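Only one chain is included here, represented as C-alpha coordinates and corresponding to the form predicted on its own.
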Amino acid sequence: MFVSKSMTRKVLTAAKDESIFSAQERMKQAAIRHLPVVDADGRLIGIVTDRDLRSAMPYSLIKNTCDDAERAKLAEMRVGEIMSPDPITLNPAHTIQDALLLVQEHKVGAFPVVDDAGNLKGILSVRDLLRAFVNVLGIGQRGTLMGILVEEKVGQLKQIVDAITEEGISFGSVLVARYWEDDKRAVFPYLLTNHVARVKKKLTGMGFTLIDPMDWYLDQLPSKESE
(Lines of atoms letter the chains of each structure in order from A and count residues from 1; the text may use other names and numbers.)
(Lines give C-alpha, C1' and ligand atoms only; values in the text may rest on other atoms or scores of the structure.)
Protein backbone atom coordinates (compact mmCIF):
# COMPACT_ATOMS: atom_id res chain seq x y z
CA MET A 1 0.00 0.00 0.00
CA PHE A 2 1.36 3.40 -0.97
CA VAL A 3 1.72 6.38 1.35
CA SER A 4 -0.51 8.42 -0.96
CA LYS A 5 -3.43 6.12 -0.06
CA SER A 6 -2.93 6.42 3.70
CA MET A 7 -1.70 9.97 4.33
CA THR A 8 -3.82 12.86 5.58
CA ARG A 9 -4.24 15.21 2.63
CA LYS A 10 -5.81 18.23 4.29
CA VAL A 11 -2.85 19.43 6.32
CA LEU A 12 -2.78 22.36 8.69
CA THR A 13 0.44 24.30 8.02
CA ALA A 14 2.32 27.28 9.40
CA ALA A 15 4.50 30.02 7.99
CA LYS A 16 7.89 30.61 9.56
CA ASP A 17 6.90 34.15 10.63
CA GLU A 18 3.77 32.98 12.53
CA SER A 19 3.94 33.55 16.29
CA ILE A 20 4.43 30.49 18.46
CA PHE A 21 1.32 31.41 20.46
CA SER A 22 -0.77 31.38 17.27
CA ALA A 23 0.70 28.05 16.17
CA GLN A 24 0.11 26.52 19.59
CA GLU A 25 -3.51 27.65 19.66
CA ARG A 26 -4.26 26.32 16.17
CA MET A 27 -2.66 22.97 16.98
CA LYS A 28 -4.69 22.75 20.18
CA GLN A 29 -7.96 23.50 18.37
CA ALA A 30 -7.20 20.95 15.64
CA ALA A 31 -5.98 18.33 18.18
CA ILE A 32 -2.75 17.72 16.27
CA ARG A 33 0.87 17.39 17.37
CA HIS A 34 2.80 18.19 14.18
CA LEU A 35 2.65 21.35 12.09
CA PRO A 36 4.55 21.43 8.78
CA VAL A 37 6.09 24.81 7.95
CA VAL A 38 5.90 25.89 4.31
CA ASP A 39 7.04 28.86 2.27
CA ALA A 40 4.80 31.07 0.15
CA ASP A 41 4.89 28.54 -2.71
CA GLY A 42 3.84 25.60 -0.54
CA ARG A 43 7.27 24.01 -0.34
CA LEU A 44 8.17 22.35 2.94
CA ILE A 45 10.89 24.14 4.90
CA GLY A 46 10.47 22.65 8.39
CA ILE A 47 8.19 21.17 10.99
CA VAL A 48 7.21 22.22 14.49
CA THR A 49 5.82 19.82 17.10
CA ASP A 50 3.91 20.28 20.31
CA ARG A 51 7.13 19.32 22.11
CA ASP A 52 8.99 22.15 20.35
CA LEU A 53 6.34 24.57 21.52
CA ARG A 54 6.38 23.33 25.10
CA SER A 55 10.16 23.57 25.17
CA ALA A 56 9.96 27.18 24.02
CA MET A 57 7.56 28.09 26.83
CA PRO A 58 9.17 28.95 30.18
CA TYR A 59 7.97 27.21 33.31
CA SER A 60 6.62 30.51 34.61
CA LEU A 61 4.25 30.76 31.64
CA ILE A 62 2.98 27.22 32.15
CA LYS A 63 2.29 28.10 35.79
CA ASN A 64 0.81 31.44 34.68
CA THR A 65 3.25 33.37 36.82
CA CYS A 66 5.31 35.17 34.16
CA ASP A 67 5.15 38.98 34.01
CA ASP A 68 3.90 41.10 31.11
CA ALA A 69 7.40 41.83 29.82
CA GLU A 70 8.24 38.13 29.60
CA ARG A 71 4.94 37.35 27.93
CA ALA A 72 5.47 40.14 25.39
CA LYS A 73 8.92 38.80 24.57
CA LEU A 74 7.49 35.34 23.96
CA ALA A 75 4.79 36.83 21.73
CA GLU A 76 7.54 38.06 19.42
CA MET A 77 9.01 34.58 18.98
CA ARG A 78 8.26 33.02 15.60
CA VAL A 79 7.75 29.47 14.40
CA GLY A 80 10.89 29.74 12.28
CA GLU A 81 12.98 30.12 15.43
CA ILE A 82 11.95 26.80 16.96
CA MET A 83 11.07 24.59 13.97
CA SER A 84 13.20 21.66 12.85
CA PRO A 85 14.44 22.59 9.36
CA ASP A 86 14.65 20.03 6.56
CA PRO A 87 12.68 17.30 8.35
CA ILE A 88 12.70 13.67 7.25
CA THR A 89 10.03 13.25 4.60
CA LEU A 90 8.21 10.61 2.59
CA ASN A 91 7.26 10.59 -1.06
CA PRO A 92 3.69 9.66 -2.09
CA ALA A 93 5.14 6.63 -3.91
CA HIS A 94 6.76 5.22 -0.76
CA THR A 95 5.00 2.28 0.88
CA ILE A 96 3.61 2.09 4.39
CA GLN A 97 6.36 -0.46 5.07
CA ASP A 98 8.94 2.22 4.21
CA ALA A 99 7.20 4.59 6.62
CA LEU A 100 7.10 2.01 9.41
CA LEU A 101 10.86 1.43 9.12
CA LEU A 102 11.47 5.19 9.30
CA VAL A 103 9.33 5.45 12.44
CA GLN A 104 11.35 2.68 14.03
CA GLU A 105 14.67 4.21 12.98
CA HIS A 106 14.03 7.86 13.82
CA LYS A 107 11.46 7.58 16.65
CA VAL A 108 9.20 10.32 15.27
CA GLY A 109 5.43 10.46 15.23
CA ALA A 110 4.74 11.85 11.77
CA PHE A 111 6.35 12.50 8.41
CA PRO A 112 5.47 15.24 5.94
CA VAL A 113 4.81 13.84 2.47
CA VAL A 114 6.33 15.86 -0.39
CA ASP A 115 6.65 15.46 -4.15
CA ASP A 116 9.92 15.55 -6.04
CA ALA A 117 9.83 19.36 -6.10
CA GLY A 118 9.46 19.57 -2.32
CA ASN A 119 5.80 20.60 -2.38
CA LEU A 120 3.81 19.43 0.64
CA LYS A 121 1.19 16.86 -0.37
CA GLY A 122 0.14 15.49 2.99
CA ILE A 123 1.33 14.13 6.30
CA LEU A 124 1.55 10.53 7.52
CA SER A 125 1.29 9.95 11.26
CA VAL A 126 1.64 6.83 13.35
CA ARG A 127 -2.15 6.90 13.71
CA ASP A 128 -2.48 6.83 9.90
CA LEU A 129 -0.07 3.88 9.77
CA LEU A 130 -2.06 1.95 12.37
CA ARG A 131 -5.27 2.53 10.44
CA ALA A 132 -3.58 1.35 7.22
CA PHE A 133 -2.28 -1.85 8.80
CA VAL A 134 -5.65 -2.59 10.39
CA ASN A 135 -7.14 -2.44 6.89
CA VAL A 136 -4.35 -4.46 5.26
CA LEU A 137 -4.41 -7.18 7.91
CA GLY A 138 -8.18 -7.41 8.02
CA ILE A 139 -8.21 -7.18 11.80
CA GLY A 140 -10.99 -4.63 11.78
CA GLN A 141 -13.33 -7.62 11.74
CA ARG A 142 -13.80 -9.87 14.74
CA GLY A 143 -11.70 -13.01 14.59
CA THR A 144 -8.88 -15.10 16.05
CA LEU A 145 -5.12 -14.85 15.58
CA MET A 146 -3.44 -18.27 15.48
CA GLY A 147 0.24 -19.16 15.64
CA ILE A 148 1.66 -22.18 13.83
CA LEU A 149 5.27 -23.37 13.78
CA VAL A 150 6.30 -24.78 10.39
CA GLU A 151 9.40 -26.18 8.77
CA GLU A 152 11.25 -24.02 6.25
CA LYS A 153 10.25 -25.89 3.11
CA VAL A 154 8.00 -25.43 0.11
CA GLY A 155 4.34 -26.34 0.50
CA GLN A 156 3.88 -25.82 4.24
CA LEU A 157 1.81 -22.65 3.92
CA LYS A 158 -0.39 -24.19 1.22
CA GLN A 159 -1.18 -27.13 3.51
CA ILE A 160 -2.25 -24.74 6.27
CA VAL A 161 -4.37 -22.59 3.98
CA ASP A 162 -6.06 -25.63 2.44
CA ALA A 163 -6.78 -27.16 5.84
CA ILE A 164 -8.41 -23.96 7.10
CA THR A 165 -10.44 -23.20 3.97
CA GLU A 166 -11.75 -26.78 3.95
CA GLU A 167 -13.39 -25.91 7.27
CA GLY A 168 -15.22 -23.03 5.58
CA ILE A 169 -13.22 -20.38 7.45
CA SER A 170 -12.20 -17.09 5.80
CA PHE A 171 -8.86 -15.34 6.27
CA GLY A 172 -8.34 -11.75 7.33
CA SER A 173 -4.62 -12.05 6.65
CA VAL A 174 -1.61 -14.37 6.92
CA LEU A 175 1.78 -13.27 8.24
CA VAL A 176 4.97 -15.32 8.12
CA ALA A 177 7.79 -14.45 10.53
CA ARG A 178 11.30 -15.69 11.16
CA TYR A 179 11.76 -18.11 14.03
CA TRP A 180 14.82 -18.48 16.27
CA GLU A 181 15.65 -21.79 14.62
CA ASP A 182 17.09 -21.43 11.09
CA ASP A 183 14.92 -24.17 9.59
CA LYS A 184 11.61 -22.94 11.09
CA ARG A 185 9.08 -20.21 10.42
CA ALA A 186 6.12 -18.94 12.44
CA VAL A 187 2.86 -18.54 10.51
CA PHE A 188 0.14 -16.26 11.92
CA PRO A 189 -3.24 -16.56 10.16
CA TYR A 190 -5.96 -14.15 11.28
CA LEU A 191 -9.19 -16.11 10.93
CA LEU A 192 -12.56 -14.39 10.65
CA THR A 193 -14.18 -16.59 13.27
CA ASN A 194 -13.95 -17.22 16.99
CA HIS A 195 -14.62 -20.94 16.57
CA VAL A 196 -11.22 -22.47 15.88
CA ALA A 197 -11.19 -25.61 18.03
CA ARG A 198 -11.78 -27.93 15.06
CA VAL A 199 -9.14 -26.34 12.87
CA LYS A 200 -6.62 -26.41 15.72
CA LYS A 201 -7.24 -30.13 16.21
CA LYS A 202 -6.93 -30.65 12.47
CA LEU A 203 -3.60 -28.81 12.20
CA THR A 204 -2.07 -30.63 15.16
CA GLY A 205 -3.23 -33.90 13.63
CA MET A 206 -1.31 -32.95 10.49
CA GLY A 207 1.85 -32.63 12.55
CA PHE A 208 1.98 -28.84 12.97
CA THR A 209 2.90 -27.26 16.29
CA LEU A 210 0.58 -24.52 17.55
CA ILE A 211 2.14 -21.59 19.40
CA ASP A 212 0.65 -18.70 21.33
CA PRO A 213 1.23 -15.50 19.30
CA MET A 214 1.78 -13.41 22.42
CA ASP A 215 4.21 -15.89 23.95
CA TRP A 216 6.09 -15.99 20.65
CA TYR A 217 6.35 -12.20 20.59
CA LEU A 218 7.59 -11.99 24.18
CA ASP A 219 10.21 -14.63 23.42
CA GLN A 220 11.62 -12.31 20.73
CA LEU A 221 12.20 -9.44 23.16
CA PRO A 222 15.78 -9.02 24.43
CA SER A 223 16.40 -10.22 27.96
CA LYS A 224 17.52 -7.76 30.61
CA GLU A 225 20.93 -9.41 30.63
CA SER A 226 21.44 -8.59 26.94
CA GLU A 227 20.17 -5.01 27.09
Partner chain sequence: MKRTGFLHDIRYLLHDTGPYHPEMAERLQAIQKGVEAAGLLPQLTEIKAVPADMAWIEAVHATVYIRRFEEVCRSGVRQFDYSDNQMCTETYDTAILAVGGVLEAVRMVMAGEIDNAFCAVRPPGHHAEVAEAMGFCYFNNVAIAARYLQKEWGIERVGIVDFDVHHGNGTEHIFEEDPTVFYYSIHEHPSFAFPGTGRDFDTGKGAGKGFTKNSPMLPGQGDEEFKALIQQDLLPAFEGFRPEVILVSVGFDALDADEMADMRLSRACFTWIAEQLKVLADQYAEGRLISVLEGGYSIDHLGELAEDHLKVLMRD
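Go ahead and give the structure of the form predicted together with the partner chain, now that the form predicted on its own is out.
Chain alone follows, minus partners and molecules.
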Protein backbone atom coordinates (compact mmCIF):
# COMPACT_ATOMS: atom_id res chain seq x y z
CA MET A 1 0.00 0.00 0.00
CA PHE A 2 3.02 2.36 -0.12
CA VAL A 3 3.22 5.26 -2.50
CA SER A 4 6.64 4.01 -3.63
CA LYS A 5 4.97 0.95 -5.18
CA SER A 6 2.35 2.88 -7.14
CA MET A 7 4.14 6.06 -8.18
CA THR A 8 5.62 6.78 -11.59
CA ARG A 9 9.38 6.72 -11.17
CA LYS A 10 10.51 8.13 -14.47
CA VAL A 11 9.43 11.71 -14.05
CA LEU A 12 9.73 14.47 -16.59
CA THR A 13 10.97 17.57 -14.81
CA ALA A 14 11.65 21.19 -15.61
CA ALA A 15 14.33 23.61 -14.48
CA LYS A 16 13.08 26.95 -13.25
CA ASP A 17 14.72 28.84 -16.13
CA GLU A 18 13.00 26.80 -18.87
CA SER A 19 10.70 28.88 -21.05
CA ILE A 20 7.00 28.30 -20.52
CA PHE A 21 6.52 27.58 -24.23
CA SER A 22 9.07 24.80 -24.09
CA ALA A 23 7.54 23.35 -20.91
CA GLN A 24 4.09 23.44 -22.45
CA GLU A 25 5.29 21.71 -25.57
CA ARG A 26 7.01 18.92 -23.62
CA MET A 27 3.94 18.32 -21.47
CA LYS A 28 1.78 18.14 -24.57
CA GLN A 29 4.14 15.63 -26.17
CA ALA A 30 4.18 13.41 -23.10
CA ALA A 31 0.43 13.86 -22.45
CA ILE A 32 1.00 14.86 -18.83
CA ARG A 33 -0.45 17.63 -16.76
CA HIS A 34 2.10 18.08 -13.98
CA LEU A 35 5.74 18.99 -14.28
CA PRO A 36 7.83 19.02 -11.10
CA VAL A 37 10.48 21.72 -11.07
CA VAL A 38 13.88 20.71 -9.69
CA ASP A 39 17.17 22.43 -9.03
CA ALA A 40 20.53 21.32 -10.37
CA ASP A 41 20.84 18.69 -7.62
CA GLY A 42 17.47 17.12 -8.35
CA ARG A 43 15.79 18.64 -5.34
CA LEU A 44 12.15 19.62 -5.76
CA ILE A 45 11.56 23.37 -5.78
CA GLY A 46 8.08 23.62 -7.25
CA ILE A 47 5.50 22.24 -9.64
CA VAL A 48 3.89 23.61 -12.74
CA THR A 49 0.59 22.33 -14.15
CA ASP A 50 -0.93 22.66 -17.59
CA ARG A 51 -3.43 24.95 -15.97
CA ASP A 52 -0.70 27.27 -14.63
CA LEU A 53 0.68 27.45 -18.14
CA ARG A 54 -2.66 28.20 -19.74
CA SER A 55 -3.37 30.92 -17.19
CA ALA A 56 -0.05 32.52 -17.97
CA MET A 57 -0.88 32.86 -21.64
CA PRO A 58 -3.10 35.77 -22.59
CA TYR A 59 -6.28 35.14 -24.53
CA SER A 60 -4.83 37.01 -27.48
CA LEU A 61 -2.15 34.31 -27.84
CA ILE A 62 -4.64 31.52 -27.96
CA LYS A 63 -6.68 33.43 -30.51
CA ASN A 64 -3.48 34.12 -32.44
CA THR A 65 -4.08 37.84 -32.41
CA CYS A 66 -1.24 39.02 -30.18
CA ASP A 67 1.56 41.06 -31.68
CA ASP A 68 5.20 40.05 -31.93
CA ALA A 69 6.27 42.21 -29.02
CA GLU A 70 3.81 40.51 -26.72
CA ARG A 71 4.80 37.10 -28.03
CA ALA A 72 8.49 37.85 -27.47
CA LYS A 73 7.70 38.91 -23.92
CA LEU A 74 5.90 35.63 -23.27
CA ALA A 75 8.77 33.68 -24.81
CA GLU A 76 10.97 35.24 -22.17
CA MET A 77 8.76 34.05 -19.36
CA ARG A 78 10.31 31.26 -17.29
CA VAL A 79 8.78 28.31 -15.49
CA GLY A 80 10.11 29.67 -12.19
CA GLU A 81 7.85 32.71 -12.49
CA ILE A 82 4.60 30.77 -12.67
CA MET A 83 5.28 27.55 -10.74
CA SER A 84 3.75 26.83 -7.35
CA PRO A 85 6.79 26.98 -5.11
CA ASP A 86 5.70 24.80 -2.21
CA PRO A 87 3.69 21.91 -3.61
CA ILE A 88 2.11 19.35 -1.35
CA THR A 89 4.40 16.36 -1.49
CA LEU A 90 4.32 12.75 -0.47
CA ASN A 91 7.08 10.64 0.95
CA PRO A 92 7.69 7.19 -0.61
CA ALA A 93 6.65 5.70 2.75
CA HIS A 94 3.26 7.38 2.67
CA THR A 95 0.39 5.02 1.88
CA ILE A 96 -2.20 5.00 -0.86
CA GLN A 97 -4.77 5.84 1.81
CA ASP A 98 -2.77 8.92 2.81
CA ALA A 99 -2.74 9.99 -0.80
CA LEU A 100 -6.49 9.52 -1.22
CA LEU A 101 -7.23 11.68 1.80
CA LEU A 102 -4.87 14.36 0.51
CA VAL A 103 -6.52 14.35 -2.91
CA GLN A 104 -9.86 14.87 -1.22
CA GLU A 105 -8.55 17.62 1.02
CA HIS A 106 -6.51 19.61 -1.47
CA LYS A 107 -8.23 18.79 -4.76
CA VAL A 108 -4.97 18.34 -6.62
CA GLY A 109 -4.30 15.92 -9.44
CA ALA A 110 -0.78 14.74 -8.61
CA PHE A 111 1.81 14.79 -5.85
CA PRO A 112 5.56 14.89 -6.31
CA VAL A 113 7.13 12.19 -4.17
CA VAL A 114 10.30 13.33 -2.36
CA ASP A 115 12.60 11.63 0.09
CA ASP A 116 13.62 13.11 3.42
CA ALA A 117 16.44 15.08 1.76
CA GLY A 118 14.00 16.71 -0.65
CA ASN A 119 15.11 14.74 -3.70
CA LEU A 120 12.42 14.03 -6.25
CA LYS A 121 11.78 10.25 -6.34
CA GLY A 122 8.64 10.07 -8.44
CA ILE A 123 5.15 11.41 -8.98
CA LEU A 124 1.81 9.96 -7.90
CA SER A 125 -1.22 11.04 -9.86
CA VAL A 126 -4.91 10.43 -9.39
CA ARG A 127 -4.59 8.06 -12.32
CA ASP A 128 -2.13 5.91 -10.34
CA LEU A 129 -4.58 5.80 -7.44
CA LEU A 130 -7.43 4.80 -9.71
CA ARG A 131 -5.36 1.99 -11.15
CA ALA A 132 -4.77 0.65 -7.65
CA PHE A 133 -8.49 0.67 -6.94
CA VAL A 134 -9.55 -0.87 -10.24
CA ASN A 135 -7.20 -3.63 -9.17
CA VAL A 136 -8.55 -3.87 -5.61
CA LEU A 137 -12.16 -3.93 -6.78
CA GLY A 138 -11.25 -6.60 -9.32
CA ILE A 139 -13.11 -4.75 -12.09
CA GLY A 140 -12.90 -6.86 -15.22
CA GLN A 141 -12.14 -10.09 -13.36
CA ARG A 142 -14.58 -12.80 -14.38
CA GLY A 143 -17.16 -12.93 -11.65
CA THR A 144 -20.44 -11.74 -10.19
CA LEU A 145 -21.04 -9.06 -7.57
CA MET A 146 -23.68 -9.61 -4.87
CA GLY A 147 -25.06 -7.18 -2.30
CA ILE A 148 -26.10 -8.46 1.13
CA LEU A 149 -27.62 -6.46 3.98
CA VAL A 150 -26.33 -7.50 7.41
CA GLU A 151 -26.86 -6.45 11.00
CA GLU A 152 -24.02 -4.51 12.52
CA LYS A 153 -22.77 -7.25 14.81
CA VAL A 154 -19.83 -9.59 15.10
CA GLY A 155 -19.88 -12.84 13.12
CA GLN A 156 -22.15 -11.87 10.23
CA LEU A 157 -19.39 -11.86 7.66
CA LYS A 158 -18.18 -15.25 8.82
CA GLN A 159 -21.58 -16.77 8.14
CA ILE A 160 -21.62 -15.32 4.65
CA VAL A 161 -18.08 -16.39 3.86
CA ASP A 162 -18.73 -19.90 5.19
CA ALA A 163 -21.94 -20.25 3.18
CA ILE A 164 -20.18 -19.23 -0.02
CA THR A 165 -17.09 -21.31 0.68
CA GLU A 166 -19.26 -24.41 1.22
CA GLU A 167 -20.41 -23.97 -2.39
CA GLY A 168 -16.79 -24.21 -3.54
CA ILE A 169 -16.79 -20.66 -4.86
CA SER A 170 -13.71 -18.44 -4.72
CA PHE A 171 -13.77 -14.80 -3.72
CA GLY A 172 -12.43 -12.06 -5.97
CA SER A 173 -12.90 -9.45 -3.27
CA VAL A 174 -15.20 -8.48 -0.42
CA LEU A 175 -16.25 -4.89 0.15
CA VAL A 176 -18.06 -3.79 3.26
CA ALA A 177 -19.95 -0.52 3.06
CA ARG A 178 -20.23 0.71 6.64
CA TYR A 179 -23.05 2.88 7.85
CA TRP A 180 -25.40 1.63 5.15
CA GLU A 181 -28.28 2.34 7.48
CA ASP A 182 -28.14 2.84 11.24
CA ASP A 183 -26.96 -0.49 12.66
CA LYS A 184 -26.77 -2.09 9.18
CA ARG A 185 -23.91 -2.81 6.83
CA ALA A 186 -23.83 -3.81 3.21
CA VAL A 187 -21.49 -6.59 2.21
CA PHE A 188 -20.48 -6.90 -1.44
CA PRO A 189 -18.72 -10.19 -2.18
CA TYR A 190 -17.32 -10.44 -5.70
CA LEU A 191 -17.57 -14.12 -6.54
CA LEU A 192 -15.53 -15.79 -9.25
CA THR A 193 -18.48 -17.71 -10.63
CA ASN A 194 -21.37 -17.56 -13.03
CA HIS A 195 -23.51 -19.44 -10.59
CA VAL A 196 -24.89 -17.28 -7.79
CA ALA A 197 -28.57 -18.27 -7.87
CA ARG A 198 -28.00 -21.10 -5.41
CA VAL A 199 -25.88 -18.99 -3.06
CA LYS A 200 -28.52 -16.28 -3.13
CA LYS A 201 -31.22 -18.76 -2.11
CA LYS A 202 -29.02 -20.15 0.62
CA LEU A 203 -28.28 -16.73 2.10
CA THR A 204 -31.93 -15.71 1.97
CA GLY A 205 -32.77 -18.96 3.72
CA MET A 206 -30.28 -18.06 6.44
CA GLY A 207 -32.17 -14.82 7.04
CA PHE A 208 -29.99 -12.39 5.13
CA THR A 209 -31.57 -9.77 2.89
CA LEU A 210 -30.22 -9.38 -0.62
CA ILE A 211 -30.03 -5.79 -1.77
CA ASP A 212 -31.67 -4.96 -5.08
CA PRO A 213 -28.80 -4.24 -7.50
CA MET A 214 -30.45 -0.99 -8.52
CA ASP A 215 -30.03 0.20 -4.91
CA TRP A 216 -26.33 -0.58 -4.61
CA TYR A 217 -23.99 2.27 -3.84
CA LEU A 218 -20.54 2.55 -2.41
CA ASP A 219 -20.07 6.16 -1.39
CA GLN A 220 -22.21 8.02 1.09
CA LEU A 221 -25.47 7.40 2.86
CA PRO A 222 -28.51 8.18 0.75
CA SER A 223 -30.20 9.55 3.87
CA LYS A 224 -27.61 12.31 4.07
CA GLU A 225 -28.94 13.79 0.85
CA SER A 226 -32.52 13.82 2.03
CA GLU A 227 -31.78 15.25 5.46
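For the two forms, the rigid core is made up of the largest set of C-alpha atoms that agree within 1.5 Å on superposition. Here the structure is a predicted model, which means the values were calculated and not measured. Residue numbers count along the first chain shown, from 1.
Here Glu181 counts as shifted, since its C-alpha moves by at least 2 Å between these two forms after the core is aligned.
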